Amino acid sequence: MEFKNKKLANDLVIVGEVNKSAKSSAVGFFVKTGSRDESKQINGVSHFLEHMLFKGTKRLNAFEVNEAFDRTGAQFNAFTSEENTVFYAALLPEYLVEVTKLWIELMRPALKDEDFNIEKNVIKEEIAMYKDLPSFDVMDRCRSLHFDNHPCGNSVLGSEESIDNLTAKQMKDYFLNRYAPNNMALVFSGNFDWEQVCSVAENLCDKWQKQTAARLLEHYQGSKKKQRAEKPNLNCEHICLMSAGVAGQDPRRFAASLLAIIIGDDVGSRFFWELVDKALAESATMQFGAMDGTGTFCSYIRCMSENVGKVLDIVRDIFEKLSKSGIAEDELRKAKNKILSALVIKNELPIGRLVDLGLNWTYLKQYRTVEDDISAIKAVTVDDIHSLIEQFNPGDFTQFSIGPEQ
C-alpha cells in the first residue's frame, strides 16, 4: 500500500491509496455537504442535488450519462447523509481514467429547470415510500426530536412541503456554495497510476472556484424528549431511542462502536439475549453514529403492542445494569472480534477501502491505514468503555415511537 495526496491551487484535495496487487480500482467524490448544512426552507436540497447530478451536463443528457457508465462495466452509485454526499464507482483499472473524467464532468451538472421540475415528483415519491416504512420513519423522526432545533435534526429527504416550495434558483445557489473545490475530496483506491489521475484532475478541475462553505460545529446532548405517534394498519410498535455520543474526530469513537455492539448487535448482544431470544421483540439493535463535532447512540426496537411496557422496562434495566456494573472482559473481546472481522473483510476490496479512506480524510484530514484502525480497536480497554458510559449514559435517551392506534 502506498498513500498519496495532493492539494490543487483551488484547494481541491486528491487522496489515493495505491494497491498494485488489487484487481480493481475505485474512485469517488466526497462532498462535505448534507442535511445539516441546510436551512428549514431548503431541507432536502442535498439529496435532491444528488439525483440532479445524474440528469446530465451541458454535453451529456441523462441517457448518455448512464450509457457512459454502462459501457465500462462500472458499479456506480451515490448516497446522501446528514453530513456528506458521496459519488463513487468500482471498476476495472483500464477504465479508471474514463470514469474519473465522467465524474468530474458530472460535478458540474446542467441543473436544467425542466429536469428539476420532473425530479421533484421522484423525490416526493421517495418521501412517501419511506413514510410507509415505519422502521425508517421512526428513526428519522427520533433524530429530529433528539436534535430539536440543531441542524443535525434535519431530515435527509426533507418534507413534501419543503420539496414543493424549493426553487431551482435555491438549488443552484446551494450547489455553487457547497460543491466548491475546497469542500470536496477526490479519492482513489486500488490499482491505479497516481500521476495519471492527478494530471486528469488538474487539467479538468483547475477552473473550479473556491467558496465559503462553513458548517456549524458543536456537540449536542439531545433533547431527552419522549413522543409517540399513532398510525393506522400497524400491528407492531416501532421504537427508536437516541442518546449523545462522541464525535467523528474523537479517538474514543472506537470504544463507542464497541459499546454499541455489546448492547445492541443483532446477534449475541444484551438486547439480543434479553429481548429477541426471549421472543419479546422481533428486532432490537443499537448503532453508534460518529458525526462532525458530535455523535449518537441509536437503538431500534420492534415488538408487539402488548409487549411494549415489558420491553421498555427491560431496556431501562439493561442500561441501569450497564451504569452500575459496566461490561465484562469477555463481552469486549467478542465485540472486538466482530468489528475487526467486518473491518478487514470490507477493506479487502478497493471499493470498501474507498469509503474509509474518503471519510477519514473528510473528518480528520488524516490518512489511516487498516492496521491503524485494527490497533486502535485492539487497544480499547474495559476501563475505556466504563469511562464512556459514565460520561454519556446511553440510558438517558430521547424516545420516539410509532404504533397502532390505541
Given for the second form:
Amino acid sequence: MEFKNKKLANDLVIVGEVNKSAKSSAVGFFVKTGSRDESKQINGVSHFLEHMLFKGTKRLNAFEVNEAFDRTGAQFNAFTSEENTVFYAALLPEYLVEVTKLWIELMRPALKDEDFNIEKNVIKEEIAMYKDLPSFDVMDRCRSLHFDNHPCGNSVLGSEESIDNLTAKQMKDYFLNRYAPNNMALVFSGNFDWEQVCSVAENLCDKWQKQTAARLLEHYQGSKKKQRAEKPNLNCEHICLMSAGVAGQDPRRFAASLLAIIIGDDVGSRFFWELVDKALAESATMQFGAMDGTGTFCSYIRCMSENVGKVLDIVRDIFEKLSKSGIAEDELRKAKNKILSALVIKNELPIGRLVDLGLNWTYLKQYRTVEDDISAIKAVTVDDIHSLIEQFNPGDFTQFSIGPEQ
Amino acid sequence: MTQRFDKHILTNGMVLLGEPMEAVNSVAFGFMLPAGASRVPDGCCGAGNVIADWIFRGAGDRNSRELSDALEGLGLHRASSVSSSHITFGAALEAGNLAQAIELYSEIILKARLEAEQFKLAKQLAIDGVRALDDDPRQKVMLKLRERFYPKRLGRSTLGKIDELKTLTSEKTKQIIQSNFNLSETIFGVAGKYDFEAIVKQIEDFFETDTQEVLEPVVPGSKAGKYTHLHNEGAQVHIGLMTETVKPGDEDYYNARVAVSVLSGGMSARLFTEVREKRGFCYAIGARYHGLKEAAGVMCYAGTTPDKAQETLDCIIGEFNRLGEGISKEEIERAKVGLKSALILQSESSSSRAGAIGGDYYILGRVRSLDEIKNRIEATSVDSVLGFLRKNRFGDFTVVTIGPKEVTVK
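What would you give as the form predicted in complex with the partner chain, now that the form predicted alone is on the page?
Let us now look at the entire complex, which starts with that chain.
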C-alpha cells in the first residue's frame, strides 16, 4: 500500500492509496455537503442535486452519460447523507482514466430545466418509497426530533412540499457554492497509476473556482423528546432511540463504536440477549454515527405491539445497568474482535477502502492506514468506555415510534 | 494467472470445495445442507428459518450463551441463509481462526442441543419475522411473487407461513433436521486464505459417516396463478413481475443473462431508461435473472405511486415484449462488459466466491472458472441473443402487487 496526495492550486485535494495486487480500482468524489447545509426553504436540494448530476453536461445528455458509464462495465452510484454527497465507481483498472474523466465532467452539470422537472417526479417517488419502509421512516423522524432546530435534523430527502417548491435557480445557487474545489476531494483506491490519474485531474479541474463553502459546526445534546405516530397499515412497533455521541474528529470515536457493538450488535450484544434471544423484539440494534462536530448513538427496535411496554422497560434496565455497573473486560474483547475482522474484510475490496479513505480525508484531513485504525481499536480500554458512558449517558435519549393504531 | 480449485469428496458423498485467493487475509466458508424451503415436508413452511436460529442455541458442551461467546471470540461474522434448496450456515473471518470456526460449526450442525425451551423462542421469532414482513411491502411482494411464479414447493416462502409455523413442534423440527441434514448431499465451500489439507482432515474427522439415502427429489406442483393483488394502504404500489426463462444449466443460459442485462443491466439499460429516465414513473425499477436448479425466471420489481401504477406495468411489459424485436450491437456490448466486470469485482470477495463455488456445484455438478464464464459471455452476439429470444419469448407474466390500488395485467 502506498499513500499519495496532492492539492491543486484551486485547493481541490486528490488522495489515493495504491494496492498493486488488487484486481479492481475505485474512484470517487467526496463532496462535503448534505442536508445540514440546507435552509428549510431548500430542504432536499443536496440529494436532488446528486440525482441531477447524472442528467448530463453541456456536452452529454442523461442517456449518453448512462451509456458512457455502462460501456466501461463500472458499478457506479452516489449517495447523500446529512453531511456528505459521494459519487463512486468500482471498476476494472483499464477503464479508470475514462471513468475518472467522466466523473470530473459530471461535477460541472448542465442542470437543465426540463431534466429538473422530470427528476422531481423520481425524487417524489423515492420519498413515497421510504414512507413504505417504516424502519427507515422512524429513524429519519427520530433524527429530526432529536436535533430539533439544529441543522443535522434536516431530512436528506426533503418533503414532498419542499421538493415541489424548489426551483432550478435555487439549486444552481446551491451548487455553485457547495461543489467548489475547496469543498471536495477526488479519491482513488485499489490498482491504479497515481501519476496518470493526477495529470488527468490537473488538466480537467484546474478551471474550477474556489468559493466560500462554510458549515455551521455545533455539538448538540439532543432534545430528549418522546413522540409516537400511528399508521393503520402497520403490524409492528418500530422504535428509534437517539442520543448524543462524539464527533467524527474525536479520538474517542473508536471507543464509541465499540460501545455501540456491546449494547446493540445484531448478535451477542446486550440488546440481543435481553430482547431478541428472548423473542421479545424481532430486531434490536444500535449504531454509532460519527458526524462533523457532533455524533449520535442510534438504536432501532422492532417488536410486536403486545411487547412494547416490556421492551421499553428492559431497554431502560439495560441502560441503567450500564451506567451503574459499566461493561466487562470480556465484552470489550469480543466487540474488538468483531470490529477488527469486519474492518479487515471490508478493506480487502478497493470500493470498501475508498469510503474510509474519502471520509477520513473529509473529517480529519488525514491519511490513516487500516493498521492505524486497528491499533486505535486495540488500544481502547474499559475505562475509556466508562468515561464515555458517564459523559454521554446513552440512556438519556430522544425516542420516536411508529406503530399501528392503539 | 490460472485459477485453482480444490475438491475432495468424503466416502459418504459430502463434497468439499475450495478456492484459494492470494490477495486476501480473510476466509469465508459455508455448509450447504439440503433443508431449504422446498425440501421440508408439507405443512412445515418456515421450518428452515426456525432451524437456522434453533441450532445456534447451544451445541455439545456449550449452552446458547457459551456458544455465542465462542463464535464472537473468533471475530466471526455469521451468514446463515435459507433458500429454496438449502440452509447455508456460513461465516467470514480472519484466516487465522478458521480451524476453530470449522470446529464450532461442525458441533452446531452435528451436535446441536435442540432444547424444547429454546425451540419456543426460535419459533416465536420466526412467526414475528413473518408478521413484520407486512411492514416491508417491497420484500413481501418479491416473496409472494416467487410463491406464485414457481411451481408449488419450489417457490415456498423461505420465511414461512404463520399458520404452519404455529403448529410446528420441536419433535417435528428435530425429525426434519435428522432427515434433511443429509451429509451425503451436503456441500462445503471455502474461499480465501486456507490450508485445504488441514480442512479435509478436520472435516473428515467430524463428518465422515456411512452413506445416507439420497433425499426424494422435489416434485414441482402446479403454478398458482397469473395476477394477485394484496391490499395495503401504503404510499406506493409495489409491483413484482416474473416470466419464465432457461435454467442455469441450459446451453442458452448466457444468452439469457445478456438479454436480461440489455433489459436491466446498467443505467443505460432499457427498463431504467424508459420507465425512470424518460417518464419519471419510479425511483426503484429493475429486473434480474433468478435461477433454481429446477426452474428459472426473470424477476422484475417496480415501486410507484398509485396513479402511475398501471402505466408503469404497461411500460414494463412493453419492454419485455419489445426486446425480441431488435437489439443494437452497442447494447449487447454494454451488457457483456457489465457482466464480465461484475464477475471480476465479485471475485475479490472471499464470501462471494465461497457462495459461488458451492452454488455452481449444486446446480451444475461442477465449478465454473472465471475464464469459462468470461468466454461464454464473450461468445454471445446480437444474433445469438435474438435467436434465443425468438425461441424463448418472454410472456405469460406472473404479477403480484401490494398497495392501495389494483392494476390490470393486459
